[in-house]
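In structure tokens, the next block holds one chain alone, the form predicted alone.
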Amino acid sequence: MDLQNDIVVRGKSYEMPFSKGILARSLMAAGLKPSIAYRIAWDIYEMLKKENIKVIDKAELRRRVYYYLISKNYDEVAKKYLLWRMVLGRRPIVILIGGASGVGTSTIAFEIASRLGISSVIGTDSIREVMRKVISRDLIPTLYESSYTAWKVLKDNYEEDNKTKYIKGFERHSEAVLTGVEGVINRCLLEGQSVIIEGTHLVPTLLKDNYLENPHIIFIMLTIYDEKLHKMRFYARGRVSSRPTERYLRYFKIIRIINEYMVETAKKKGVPVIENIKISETVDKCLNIITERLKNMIELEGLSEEDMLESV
């Protein structure tokens, strides 16, 4: 690797270039602005330079950001940081946004995952791909089709309360999908791998009260509560996507029931439920929320920042 002119952060099986903006992201998540995250960020590396520091070990570098970072007063964002830093160092974390179709899951999935820099991020729609090539159309007609006009091939009658139908229709559809979910949950956590999991058909009613209860699972619905605002975000992807907009506002109406029931089942589970207006913002409560329960679930483990320190 020639990286004269770098400085080289060192882990246990590899070398990469110091980041400021990796660094920077990291800060971001522990709740620092963006522009005292890459000003600190600066700061480090500068500091580095001057003490002519070519290689160094990744758990030093943290070590000296948590330092640094108590010493500029920013004591809870150190706390936060070097929390982060533990637990994805040291132990898979699974998050999962759900959502009903256009509240944005994906947009505050990959917003997320860049921010504690978790690699993988893993669409429900993606899954229900690979679920289709093992499960034929006999055998579960409703995962053919969307989660929205599933309800077309149900074989009961449901004519006499249409919202029934379309529930019953969505909840067979995304009940075949939450198959394959699982098991992409639980590889990721026998292999130790974090990941982001988002979509439509993430419904807490439907997954197995095991997942639910798992420290290392954090589930997070997301909604948009106001009517226009949520037709107008499909208008919005439209300009930047090939997914069909006209499709979407076709079924609108039994969008907006899938998106009541998502929201009515997360809270019946005790899923924090937060309503995507501005982006920034949501991703800040996702944030908290998901520190709050890495919290937990140290102190659970009796484990002090000296502890934590030892860890990185």
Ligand SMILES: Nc1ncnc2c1ncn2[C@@H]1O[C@H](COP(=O)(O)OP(=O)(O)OP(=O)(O)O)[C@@H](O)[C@H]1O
Contents of the next structure:
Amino acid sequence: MDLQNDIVVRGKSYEMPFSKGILARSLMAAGLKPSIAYRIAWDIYEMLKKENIKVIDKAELRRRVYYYLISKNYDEVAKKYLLWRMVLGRRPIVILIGGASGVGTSTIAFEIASRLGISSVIGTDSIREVMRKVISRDLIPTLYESSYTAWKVLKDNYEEDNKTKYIKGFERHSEAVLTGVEGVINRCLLEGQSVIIEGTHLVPTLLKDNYLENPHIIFIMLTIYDEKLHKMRFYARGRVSSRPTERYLRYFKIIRIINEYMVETAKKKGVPVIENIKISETVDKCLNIITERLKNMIELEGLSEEDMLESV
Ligand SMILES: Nc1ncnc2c1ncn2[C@@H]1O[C@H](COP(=O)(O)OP(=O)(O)OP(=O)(O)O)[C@@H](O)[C@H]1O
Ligand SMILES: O=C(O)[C@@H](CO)OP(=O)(O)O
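Cool, the form predicted alone is there; where's the form predicted in complex with this ligand?
First the chain shown before, then all remaining chains and molecules of the complex.
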């Protein structure tokens, strides 16, 4: 790329070439469809070129984008764009994407991260591996199982019906992982670092209330109500990853019981539930929920749109 003929965007502590991709992604996070987001990114680039601008401050670029969106009657998008600029990079947000195995938590988490430019996505499966390094199998045998097989190593599962047993095993398995999840959340909030944590172990009734009530923590539960569609997800994944399809199909009945239980616990704790049918629709619904929650957070701080414009 011919840098000396390109436009440089100046941040507080760094400079970088103007990227239409980065600008388009932040416009998509504000709710624009990809084709329109890229066209507007091009329009902004052309506008700067026409004015022969070589270096532009990030704050000036944001103001220009905001007013350009208003001029094209994208008022709602302009507000969301402003909100995102106000929040990301200034206030840490922790997004939790829960859901039973195979409903699509990792896929959706990465899509949301890409739209919002959040660079850190952590799977609870990885946190589970860390907890397995520090907690022995004798101490918490359920931790060394999968969420849908933990019931097999319960010490106290006499005369219980199967469903109760499966759920009890799943809860014991998840509790240990959640200790690690809470540690990651604490660290991110302390460092002011936004993160998305996704996985099967994010059980709303097992997470401490101070996490559920924190305005910087936004919890969303994914589900698939249709059994056939859920099963197809494992086949689809088996074609592109080393995750053993036959294992998930063998325990599919239990995974469905866990799926149902996750939705129940989400409703109990007021965590929004989204059925993950089409990736783009799921991502848009998640972004709307996140945006609403952040709007409340900013309003709680008593900030108006003008304040946000001045401060970005
Ligand atoms: N809305 C969707 N439409 C079509 N395919 C999807 C959708 N969401 C996810 N998938 C696909 O379904 C499969 C399972 O998704 P994913 O691996 O994200 O599930 P997961 O919830 O993270 O599972 P696990 O918790 O077992 O890791 C993947 O192949 C993924 O590409
Ligand atoms: O435990 C589980 O449900 C899954 C997803 O978290 O992990 P694995 O099947 O790899 O044990």
